[in-house]
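This document opens with one chain alone, in structure tokens, the form predicted on its own.
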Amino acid sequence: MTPKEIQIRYEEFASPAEMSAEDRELVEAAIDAMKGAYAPYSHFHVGAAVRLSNGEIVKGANQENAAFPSGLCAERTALFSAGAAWPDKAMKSIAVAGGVYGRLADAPATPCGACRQVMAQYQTKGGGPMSVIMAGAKRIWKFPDVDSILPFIFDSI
């Protein structure tokens, strides 16, 4: 046996004001996207915003359904919308924000495993890293790529 260790590097910010203008804009778009959430069961509103290689920002919000698990997470609504509208553009970054009844939670909202895998697929398709930003009211985490939040990404190749 050989012991191994995984280390994850990320940046932590106390507020969007500490971030680059581009990242701040993406975080603000994700927070704004929370308004589009349909969450009558969990009351947890999530917004996501994806920045494409052409500078376009595509937003998504979680959509719940009485027939669980027929709803969809904010990250995947944004990613799939961006992929359908701009199939030839790489996704450079994604920001996620969430909170109960649309009020941004203090801690960052973290993507589920399915959303992380979809991010990984689009990162691979784009041919370069997609940074991942998770925003909360009291701290924001920025990861340089999807590999940082999903080690050992599933890849059919």
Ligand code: THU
Second form
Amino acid sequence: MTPKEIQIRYEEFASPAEMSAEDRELVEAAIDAMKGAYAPYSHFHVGAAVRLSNGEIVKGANQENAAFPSGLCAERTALFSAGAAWPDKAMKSIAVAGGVYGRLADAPATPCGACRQVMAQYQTKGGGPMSVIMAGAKRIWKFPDVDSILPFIFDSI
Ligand code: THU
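I have the form predicted on its own already, so could you send the form predicted in complex with the named molecule?
After this comes the whole thing, all chains and molecules, with the earlier chain placed first.
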């Protein structure tokens, strides 16, 4: 038996003002995208913004449905929208923000496992790292790639 350990490296920012202009713009886009949330059941409004290799930003917001599993998270709304609109462009970065009744939560918005898996595959498709930014009102986390938030990614098919 050989004990193993995984280290996760990420950066914490106190506010978007500390970030690069590009990342700041993406965080602001994710916060703005929260306005598009349709969350009559959870009242938890989530926004996501994907940065493409051509500089374009594609936004998404969570969309709920009375048949609960039919709804979709903000991240996948943005990722699938970006994938459909710009199939030849790599996704370089994604920012996520969320909060109850549209008020940005203090803590960073941490994507669910299914969204991480979808991020992972678009990262593979793009052929380079997709950074993941989780925004909150009190602190923002930036991870250099999807591997950092989804170790042992499944992408073997
Ligand atoms: N939600 C997201 O949009 N992204 C996440 O990463 C976690 C959860 C949405 C799904 C649902 O509409 C609401 O937040 C409450 O779970």
